[in-house]
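Given next, in structure tokens, is a single chain: the form predicted alone.
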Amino acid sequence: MFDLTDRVALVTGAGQGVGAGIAAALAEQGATVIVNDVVPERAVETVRSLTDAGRTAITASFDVTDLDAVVAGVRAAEAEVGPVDVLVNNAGNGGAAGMPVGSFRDLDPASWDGPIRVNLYGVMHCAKAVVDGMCERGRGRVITISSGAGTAGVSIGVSPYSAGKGGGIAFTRTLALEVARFGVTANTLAIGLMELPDPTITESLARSIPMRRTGTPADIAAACVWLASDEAGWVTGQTIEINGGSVTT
């Protein structure tokens, strides 16, 4: 069950955090995991410590919010392992100029750019270059990953952040329905609050959650490896809540 051997995947933003665990998920079920990251060292760390597991992985680091640099890169990565049959679209937060926070009323109109780029048409971007080719083979998945924050809104000012995420759902659902006589599927994962690197904010986010706990990397990939299986061949065009009881739609 869950089997992904033979299967090539391309995970954005996972040089670190839910995408390093989502790509150690996937290759341990026995997929070719292509590492993307903006900053090409973390991309490296992360093929280290699959590689140094006995799994295969390659890195290919892109900005994703560049189309013509997502296509080149995922042509080459390509051609080094086999052609995509499982997107997962990872990077996010505020893209490599990091998130600008504050009061909608109060923030400038040029940071939005930033948030909505890689969160919206980073997602759209590594679709493109990739979903030609799922639906030629007749496989394929796409997997985006997302945030409360663009179902149910936050009030942390990120406000531009809830756009691109928001509008990131809108676009993986659309597509869901264009693709799926092909044999491919798009779900979008809306995650909760995560784990931090200061354990004491962490456990003040804790206190807000209904299981008292924030999500962990293994949490979003554990999902994403179902998703991707062929277990999940009839589930698609969904968004589906994971976050401790959080949110509820």
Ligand SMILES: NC(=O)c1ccc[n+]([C@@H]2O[C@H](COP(=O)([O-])OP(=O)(O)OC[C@H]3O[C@@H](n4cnc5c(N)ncnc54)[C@H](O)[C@@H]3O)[C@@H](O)[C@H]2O)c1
Second form
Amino acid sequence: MFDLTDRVALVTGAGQGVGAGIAAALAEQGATVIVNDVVPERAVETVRSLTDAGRTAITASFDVTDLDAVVAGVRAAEAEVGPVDVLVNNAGNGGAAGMPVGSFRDLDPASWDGPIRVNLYGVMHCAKAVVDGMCERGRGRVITISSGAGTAGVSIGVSPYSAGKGGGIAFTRTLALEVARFGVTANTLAIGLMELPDPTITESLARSIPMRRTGTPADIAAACVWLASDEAGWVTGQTIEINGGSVTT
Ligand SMILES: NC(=O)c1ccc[n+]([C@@H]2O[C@H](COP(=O)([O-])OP(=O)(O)OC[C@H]3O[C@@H](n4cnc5c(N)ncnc54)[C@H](O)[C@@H]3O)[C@@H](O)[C@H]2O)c1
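The block above covers the form predicted alone; next, return the form predicted together with the named molecule.
Full complex below, order starting with the chain above.
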């Protein structure tokens, strides 16, 4: 089960963290992985660790917020390893200028664009670059990594990020309906708090989670492997919460 041999997977923002874990798991199941990151050295490092482990992977360093760069980067990678069968929209954060944090009432409207561009337009740009090919070939998988910030909401002063993450969910769901008849699925993983480099902060975050631990890239990667596989062929338009039992919608 969950064999991804002969599949090509593009994972955005895979130079570290959750994306690197997803890239490793897909490669372990046999996929050839296109490792994207806006920071080229990070993509190179992920590819190095995958190829050292005997997997097949190449880099594709582009900024998901730039549609022209996305299309050019995807086409160049496809010329090398073949068409993308699996897109994992993982790149996401507060945007190029960093996460704007504050109550919505206080935030400068100029700060909204960054998180919405990367978390919503980034997803749409990458989908635009690959879904026509998926539909023409009669198979494909789009998996968007979102957040509880986009489903239940979070009261930590990140409303523009929530808007981007929620937009990514809504877009992916509607895309799923449009491409279902072509054998292409589109689903979202709304993930909870991940471990942080500082163990003290991780420990304190874990206390708010029913399972009493933060998530790991492997927790998210396992769900990506399943959604990418033939076995998940009848799963589409879903938003699956992976968060250790935290309160959701
Ligand atoms: N860490 C968490 O607790 C958490 C919780 C919920 C959701 N998420 C979501 O999970 C995903 C991964 O999170 P993470 O913690 O691993 O992030 P991270 O910041 O550790 O890594 C993200 C990677 O994406 C790259 N990236 C950023 N902007 C990019 C762009 N415009 N184009 C291409 N690459 C870009 C970065 O260089 C980085 O290597 C994100 O979408 C994030 O919003 C994370």
